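To begin, one chain is listed below as structure tokens, in the form predicted alone.
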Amino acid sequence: MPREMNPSKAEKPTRQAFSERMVEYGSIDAEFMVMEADIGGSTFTNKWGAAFPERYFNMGIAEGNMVSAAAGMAADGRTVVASSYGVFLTMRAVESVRTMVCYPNLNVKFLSSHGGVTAAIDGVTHQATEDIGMVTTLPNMQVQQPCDTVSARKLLDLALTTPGPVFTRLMRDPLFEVYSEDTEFRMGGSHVLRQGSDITIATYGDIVFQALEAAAELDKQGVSAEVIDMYCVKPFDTEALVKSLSKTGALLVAENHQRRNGLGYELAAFCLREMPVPFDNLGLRDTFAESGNYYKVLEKYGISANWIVTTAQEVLAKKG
């Protein structure tokens, strides 16, 4: 189960843990293929290439062609991972993702690295801050993001055993570990990492750790915040959300993405239909970020623990 509020320092990034688990899985499924868009050293798919060279294809800097080729192999009955940075998978290749993979509902799994501003020092060209909005809009696509190495490995298994296209959003750098090896994950699931009664903080990926830090600070201020890791962004866990909001009656969503068309918009629309509560969401405010220290970028663009604390208090003021 999750180690509530007690993250430990991570030694490797989620992109590495995901790819290393792929190598292990290669011995389980002899038909499993991996395709790469010339950045195997960064996504760590080169580890797969070393172990299974006959099942590894570097398609060069041609993401659309890579996805189309992956679709062809998947149409022949194989499960295929197509790997690149998120900004390229969802910008350069989105037409192929939509028409070649999602439309026929094929078993292509996307290893999408450098999600959000976790690629902080690489700058705007490598920061995928619109990707969630793009892939969650595609019919048949399911979307998930691990926050640590345990969840990265588990979500690789989940992606490979879930029919149809699955997009897994991964991070550039190691942050923290929060899950234990016996934690179970499911498509459409989530985990409550901290119980609370005053406000629900829903988040995913790297912002899980900002939310936990914020919840600890809010506790000092007399506010009991419940933190949910919505590791499955699409479909999101409606049951867990309703259960939490039935307790807290207030919702704050924090995500490393544009505020527009992210998880916050989805949860806001759900709450308007099903159970209106005081609400706000944190993310990039219709702006690009910039190159710089990861934590300073989070602070400047409004998705740090400090911003979560301040905004949570504002939401609670609406609650009265």
Contents of the next structure:
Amino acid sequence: MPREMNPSKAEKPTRQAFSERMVEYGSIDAEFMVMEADIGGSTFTNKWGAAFPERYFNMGIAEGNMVSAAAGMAADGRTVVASSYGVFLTMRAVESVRTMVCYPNLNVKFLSSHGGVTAAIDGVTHQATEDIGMVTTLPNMQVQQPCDTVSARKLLDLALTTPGPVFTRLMRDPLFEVYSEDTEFRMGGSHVLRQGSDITIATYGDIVFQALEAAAELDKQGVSAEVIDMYCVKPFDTEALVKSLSKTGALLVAENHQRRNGLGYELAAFCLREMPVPFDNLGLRDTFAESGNYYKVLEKYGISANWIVTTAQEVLAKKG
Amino acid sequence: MTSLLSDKPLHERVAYLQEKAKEVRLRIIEMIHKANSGHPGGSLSAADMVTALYFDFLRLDPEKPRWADRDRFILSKGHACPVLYATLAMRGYFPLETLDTLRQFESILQGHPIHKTPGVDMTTGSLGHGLSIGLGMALEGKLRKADFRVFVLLGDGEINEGHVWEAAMAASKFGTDNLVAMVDRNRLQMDGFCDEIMPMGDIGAKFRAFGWETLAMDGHDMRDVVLTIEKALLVKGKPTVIVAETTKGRGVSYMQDVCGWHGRCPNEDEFTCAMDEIRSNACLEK
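In place of the form predicted alone, the structure of the form predicted in complex with the partner chain is requested.
Okay, now the whole complex, with that chain kicking things off.
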């Protein structure tokens, strides 16, 4: 089995790394503004508020108004960061996101924390487990998720320098470090984190680490797994996927999201069109999760390294 | 400068705007008749206010629709877009003939206003968003230390949406005195009278409780409209709402105060009658 993960060795949450970089970036780019909905202490946007009070708008607990007001502020070109939890941005405020931001293609950048079940101790009300499906469906929206501190910092820069709406999904819980400081990131990009020849494991966010753990275990079992971090969920890196699948001929997608309408379904549809391969995907199986320890919740709901190992073997069995 | 016509005596301004409003009403009816679809009732109730804004108050340049320092106008009750399209065409944003393409395939005049149409500052039509949009624009004006003003026209049914009141509290917090909201109080919404569907009571008192300056006017008395908007532009330190008492379908006898004319197109006889009544001011004397 994969080696025991020690949460005490985890670094910082991506929500913190992203917001800290935003404060640094505030001195590089003096034009962008930040709006939030009274969770600055949790998203660390309160650090922005302290550093740039004149560029900080706390809109209160009213996410719909926040996003439409951000659209109004951005209507003539201004870049505005709108911050909240994923559940509220993609459910409560989704019409503002769709009609007022994505349709006019405005420079509103969503800082969306508590993606997936990493808000585990907060329970289902605070776990954004349908958010990727919601936002990847919206025309003009670009969607990305970092898996560690380095990528969180780089994706902040990318969100602010890429035209149009960008949704960055962040995590509540601390994550393990994956990338070195000199790694480059681009919109539409991905990174192969481990080379392999038997099966491709495509993933993003916190499940990157689970996939790397799983790949190490699979190696012991004689399976060579390739792990791709699809940090840009939309548009995803088709070139990298085709290249990897040409080599491995099998695909497993794992994500901290509903199994339906996430990256798994997206890549499955692509493969059916372009290059059918044995496939499976891991995520919540048409169910809500629950409160509790993050790692225990991942295990119970089928998104852990253990599940990746088992399911990878099942996919490989279909290769024949 | 508070007004494009401020060098003229008030009675001349009013007479000029009344003639423009009549033309706007005629074009609304023509446009909807031609399209065989659209929302006449709420377009006619807003016609005098929108005319006053576009032909007197708004500082804009039809040659440069995205001029950074232009005044903004958000038609939050976006279904009333015939009144906006007529006015924009008459101000020269696009040819008058374009009005004949309302709601047609590939027309720039979509069923509800969109940001791509010259002169339209933001997509609207999903009710309840306009005040938030206007708030964002007003904040942007403050950030840029620009002196443009933002006007938002709301429906009295539309303000059922809780989103409007989220914007109301935020505009008060940020003291956006460059923001003027106008409520078209025609007392009808789609399914019936507002008091039956969702009574909003004293709208001015509600905004006042949220910290807004509150004014009232007769939305069809052009003199009152002009003077009240002038008053609103003098308010400092807080946003202003003008509650405009209006009549849905104003100018066409069989539409006035009748619920069914929210989104219905007149037939041939009704069209002829409506045009005659508007041309002869038949309803305005009552």
